[in-house]
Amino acid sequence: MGVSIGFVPTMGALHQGHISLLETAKKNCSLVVCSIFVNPTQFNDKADFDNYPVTIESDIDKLERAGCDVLFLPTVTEMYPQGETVNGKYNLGYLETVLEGKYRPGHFQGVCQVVHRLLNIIPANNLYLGQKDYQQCMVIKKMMQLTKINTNVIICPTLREDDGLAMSSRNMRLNETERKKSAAIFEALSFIKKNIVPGDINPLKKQVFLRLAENGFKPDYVEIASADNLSIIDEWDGKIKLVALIAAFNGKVRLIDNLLLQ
């Protein structure tokens, strides 16, 4: 038998979270290789890429710890040697014009870029995710759709702290009273899943929307679509599965998080 890589991306303040997938990694393949870097392509705000938590003394210490074998460590002109230009090659269709497509242009092009050669770089035969980037999973499966790569996509749930918020390497950025608050994010995801019903749930989502902005955040959105494909969702025949999903500016840290309601 030959070795098997299970593979972890990630750009680093690392949290349980991520160690939640080495170890998932671990249990299934013979060998864990971790990446660490902080992909510039992906950042359509340059100031959220200069903010980024870089934390990687603390990092190496939790893969060690963890029992991770490979840690692949580049920098931005091994990734990019040609240069940072993001040419818009991958045809994402629907699921680059929606949620964190519409807010975030650009962003998926850079995601699928740095995983495309990050892939080409580390033979996986699976690649760990975790579904609080629920968008960007779809994304990267259709990318490899897109690329012919042969590599399994696991998803593995979203770890949370004690109060729900998902745990995030942008948690990092925020101030206590903030990092109280935010719990009401994952707060609002419940609220949904408790309080939907079959028919028009467009009431529902604008009642979470003006909760989280009177409570001091900035919500970009706050939607419900189709769980396999990301089409938004007005009116619910109570058989399509669910997901919420929900991103906003908690002070100058934005914040996104989901739930599936079935």
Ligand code: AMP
Second form
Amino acid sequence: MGVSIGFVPTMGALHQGHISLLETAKKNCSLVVCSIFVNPTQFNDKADFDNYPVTIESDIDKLERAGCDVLFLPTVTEMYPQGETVNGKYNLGYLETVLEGKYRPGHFQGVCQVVHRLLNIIPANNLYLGQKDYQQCMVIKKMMQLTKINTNVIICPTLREDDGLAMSSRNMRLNETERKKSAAIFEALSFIKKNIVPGDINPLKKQVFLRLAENGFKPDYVEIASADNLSIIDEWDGKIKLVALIAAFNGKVRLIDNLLLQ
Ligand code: AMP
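To test you: the structure above is the form predicted on its own. What is the structure of the form predicted together with the named molecule?
Zooming out: every chain and molecule, the one shown earlier first.
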């Protein structure tokens, strides 16, 4: 039997969510590769890039303890020897115009560019991604179709803190008050899950949006979409599978989260 390679791409500042991907990869593959690369081409906001947390020593420590076989830690020039411009060549269609695509122009082109490049370097059998970045999972699957890369995409569940906040490297940037407040995002998603009924679901979206705004968040969106293709649903027939998605600023930190509703 040959070697099977499981690959977990990350931007570092590792937390248990990342490690859970690695643990799943270890169960299924004989060799596990993790990459840490804060990819400049996927940041549409320079301040977000400049402030992205870097904790490489503790990352290495966590990877060693989790039994990661290989850490790929490239420099920007190694990844982009021809310069770090986004080529915008992936035809992502609708996925690039909604939700994160709408609020972070160019972001998904950068994501595709980096994952494509990484998969050209690392001949992975399986690629492990987190459901935390729901739209990103869909975009990467689409990129794999477009580029005919033959790697399985495995989507792993979102790991949360005790109060429900989805683990994220950006949580490190929250101050104590903001951190306490942040559980409201998962509460909002859970509220949608509990209260959704067939029919016009716009009032529910609006109610949750307003409640977050009243609590001091600056929401970009509170949306309910088809879990299969992310088309926005306004009138629910009670049958199609749904996902609720939220992006909101808590102070200067933009948080995203989502929850499957069935
Ligand atoms: P990032 O370092 O934020 O680019 O994330 C690297 C990978 O870890 C992506 O596939 C993310 O979706 C995944 N990830 C991030 N946060 C979580 C989480 N809380 N639970 C599970 N996976 C996560």
